[in-house]
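Encoded as C-alpha cells, the following chain is the form predicted on its own, with no partner shown.
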Amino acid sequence: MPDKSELRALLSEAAERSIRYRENSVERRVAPAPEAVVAVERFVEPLPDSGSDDTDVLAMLDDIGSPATVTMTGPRYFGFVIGGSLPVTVATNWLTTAWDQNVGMHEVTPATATLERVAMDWMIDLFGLPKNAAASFVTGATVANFSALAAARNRVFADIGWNVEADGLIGAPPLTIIVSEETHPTVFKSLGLLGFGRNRVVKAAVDEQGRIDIGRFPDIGGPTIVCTQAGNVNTGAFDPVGEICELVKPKGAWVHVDGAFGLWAAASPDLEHLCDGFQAADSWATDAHKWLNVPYDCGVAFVRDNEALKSAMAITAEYLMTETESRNPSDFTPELSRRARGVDVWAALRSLGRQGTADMINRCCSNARRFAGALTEAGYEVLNDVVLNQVLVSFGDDATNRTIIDEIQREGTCWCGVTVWQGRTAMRISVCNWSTTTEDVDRSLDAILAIARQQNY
C-alpha cells in the first residue's frame, strides 16, 4: 500500500497525464493512426504472476491507451451524438472518483444524494416538467428509457387491476404498445428487457422527416404505452408529442419521450418551441453525456407519477437504511451499486446556469446550419431540415458516400458517421460538443469537400 507521498506522487502523475490528453485534443486527429490501433495488442498477455509498479501501470495505459483512443473530447468529433465533457465536470468526476460513493441511501451518501435531488430539480425546471416528477440517474438513454417503461408498465397494469410486480406478465392482460416506425433501437432493447417483446409493437407512420405522422396515427383501445421521440438521432426532428396526448392521454394511455439529446432543445429559448407540448407526457428520458457534456456516463429518466417509479424499482432489505424521511437514490434506480453520476450533472448546470446552458445549445445549432449551408452551396445534398444539431448530406450513390466517409475518418481532421436515411446511405454530422467553434467547423468542411471533390471527379 503506498504512503501519503506515494499516493500524491501517483495521482499527481495521473493528473499530469490527464491534463496533456485534454490539452493535446484540440489539435490531435480525430480518428488514432493506424500504427496507434496496432499498438494496443500490447495490453493482450497473461496474467502476470506478480505485481507491477502503480506508476509503471498508469504510464503503460497512457503511452500504449491514450493514442489509440478516438478524441471525442475534442471539438472535431461528429460522429456518434457524443459531448464533449466540460472541463469542470472532468474536475468534478475526479473528486466524485475519489469520494468512491456508493450512491444508494441519503443516511450512508447524503453529499452525493442530495447533489443529485438537486441536480434532479433543476433539470425538471430547466426543461419544464411537472414539479413533483422524479428521477432516475443512470448510465444512458438506454436504461433511462428502460426505467420510465417500467414505471408505465406498472401503472398502466396497475390501471386495470394487475399488480405486475407480483405477478408478472404471464397471464396479464394485453397491453397495446404504440412506437414510430423511427423509434430508436434503445426503446425496442427496453421493450424487450422488460418482456414486452421487441416485435409486439404498432408501428405509427411518418413523415419525410422521420416525425410521427398525426393524421395517420393507430387507434387506439385498452390499455396503452404510446412512445415518441424528440430529436430523430438522422434528422433532429420531433413528433408532435403535444398533439399525441392530445389524442390518446383522454384514453387512459401512457406518452412516454425518448429525448436522448432533443430534450435540451426545451433549455433554450430559441428551440423550446421544438418542444411545445412535450409536458403533457408521463415520462421522459435524456442523456447528460450528450448535450450537457458531462462524463461518461450519465442518463436521466423522469416519471410523472413519483410513486409509479418507486414501485417499479424500490428495494428493501433488513440491512438497507431504507426508513428514512430523506430521498432514498436507490427508490428510484434500476442498480443498488451506481456512482455519485448527479454530482457531474450538478457541476454543469452551476457552471453554465441557465444562460450558459441555452448558449450552447444555440452553438451546436448554428455550427450545424454552418455544416449544411456550405455543403449545399458546394452542390451536395443536405437530406434534412436542420431544425437542430443533426446533418445527413449525400455526395452522390451509395457507393461514393461510403468511400467519402471512409476517406474522412482515415484522413484525421474530423470524425463523421455513416447512416442509412430512408433507404439512402448518407453521412452524418451531430454537432454537440461545447467547444467546437466556427474555425472547427471551416477547417472540417475544408478537408470534408477536398475529400469529395477529390472522389467526385
Ligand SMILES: Cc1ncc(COP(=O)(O)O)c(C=O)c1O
Second form
Amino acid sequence: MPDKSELRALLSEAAERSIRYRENSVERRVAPAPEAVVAVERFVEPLPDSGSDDTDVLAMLDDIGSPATVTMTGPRYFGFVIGGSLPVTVATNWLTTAWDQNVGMHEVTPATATLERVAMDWMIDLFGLPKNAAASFVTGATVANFSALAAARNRVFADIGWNVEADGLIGAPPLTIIVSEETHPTVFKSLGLLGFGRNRVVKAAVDEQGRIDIGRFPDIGGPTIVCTQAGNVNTGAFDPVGEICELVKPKGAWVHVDGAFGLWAAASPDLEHLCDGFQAADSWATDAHKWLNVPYDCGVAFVRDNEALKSAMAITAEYLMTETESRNPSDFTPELSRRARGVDVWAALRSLGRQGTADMINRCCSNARRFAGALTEAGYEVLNDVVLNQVLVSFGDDATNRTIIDEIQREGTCWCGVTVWQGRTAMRISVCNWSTTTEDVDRSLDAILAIARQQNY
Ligand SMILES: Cc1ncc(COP(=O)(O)O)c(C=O)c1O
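Shown: the form predicted on its own; wanted: the form predicted in complex with the ligand:
Full complex below, order starting with the chain above.
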C-alpha cells in the first residue's frame, strides 16, 4: 500500500507520461513502427509469483505499450469511425477514474448520477428528441442498439398482449423486423442477442448511396420494428427516417434509428436538415466516443417510451436501493455496475457548448469535402456523395486499391481503411477527430497522392 508521497509520485508520473504521449500525438507516426509491434510480446510472460514496484509496472506499460499504439487520438487517423478524445475529457476522465464510482444507483453516487442526467438532457436538447425520453449510457452504439431494441421488443409485444420479459419468445406471436440492405452489422448482432435471430428479417432495398428507397419499402402488416440508420458507415448517407415514420407509425410500427455517428448532424444547424423528421422515431442509438470525441467507451440509447426501456432493464433486490424517488441509472442499462462514462459527455459538452459542438461537427465535414475535392481533382474517383464526414475513393482496380491502402497505412503519415462499396474496393476516409486541421488534411493528401502516383495510378 503506497503512502501519501508514493501515491503522489505514482499518479504524477502517470500524468507526466500521459502528457508526453499526448504532446507527441500530432507528430508521431500514425501506424506504430513494426519493431514496436514485435516488442509487445514482452508483455507475454507467466504470472509473476511476487509483485513489482508500482512505478515499474507503469514504466513497463508506457515503455512497451505506448510505442505500439496506433495514434488513434491524433489528427491524421481516418480509420473506421474513430474520434479522438478532447483534452478536457481526458482530464475529467482521470478524475472520475480516481473517484471510482459505481454509478448504478443514484443514492450512493449522487454526483456522477446527476452529471449523467444533465449530459442526457443536453443531448436530448441538442438532437431535438422528446424531452421525457429515457436515456442510458452504455459501452457503444452496439449496446445502445441492443438496449433500444430490447425496449422495442417489450413495447411491441406488450401491445399485442404478450409479456416477453416474463414469458420469453418461445410461443410468442410473430413479429416482423424490417432492416435495410445497408443496416450496420451490430444491429443484426443485437437482433440475435434479443432472440429475434440475425436472419429472420425483411430487408428494405436501398439506393446507390445506401439509403432506404422509400418507393420500394416493404408492406407493413402486424407488429413490426423498423431499423433505420442515420449515417451509413461507408457513405455517411441518411435513411429517410421522417418519411418512413409517416408511412409505418400509423400502422403501429416501432421505428429505431442507429445514429452511431450520424445523429450528431442534428447538433449542427448547417447539417440538421439531414435529420429532418428523425424526432418522430421511437428510439435512437448513438456514440459519444466517435464524434463527440470522448474517451472509449461511451454510447447512448434514447427511448421515447421511458417505461419500455425500464421494463427491459430494471431489477429489484432487497439489498439494492431500487425503490427510490431518484432516477437510478441502472434501471435503464444492461449493466448493474459500471463506470460513470456519462461524465465524459458532460465535460465535452460543458467545454464546447452548443456552438463549439456544432463547429467541431462542421469542421470534420468541411475537411471531408476538402479530401474529396483534392482527390477528384487529382483524377481519382470519389464513390459517394460527401454529405457528412465519410469519403470513399477508388484509385483503380481492387488490387491496386489494396496495394495503395496498405502502403498508406505502412508509411505512417495518416491512416485510412479499406472497404468494399457496392462491389468495388475503395479507401475509406472518416474525419471524426476534433483536432484535425486543414494542414493535416493537406499533409495526408500529399502522402496519399505520392503513394498512389508511385503505383503509376
Ligand atoms: C452505423 C453504426 N452503427 C453501429 C456501430 C457500432 O458502434 P460501436 O463500435 O461503438 O459499438 C457503428 C460503428 O462504426 C456504426 O457506424
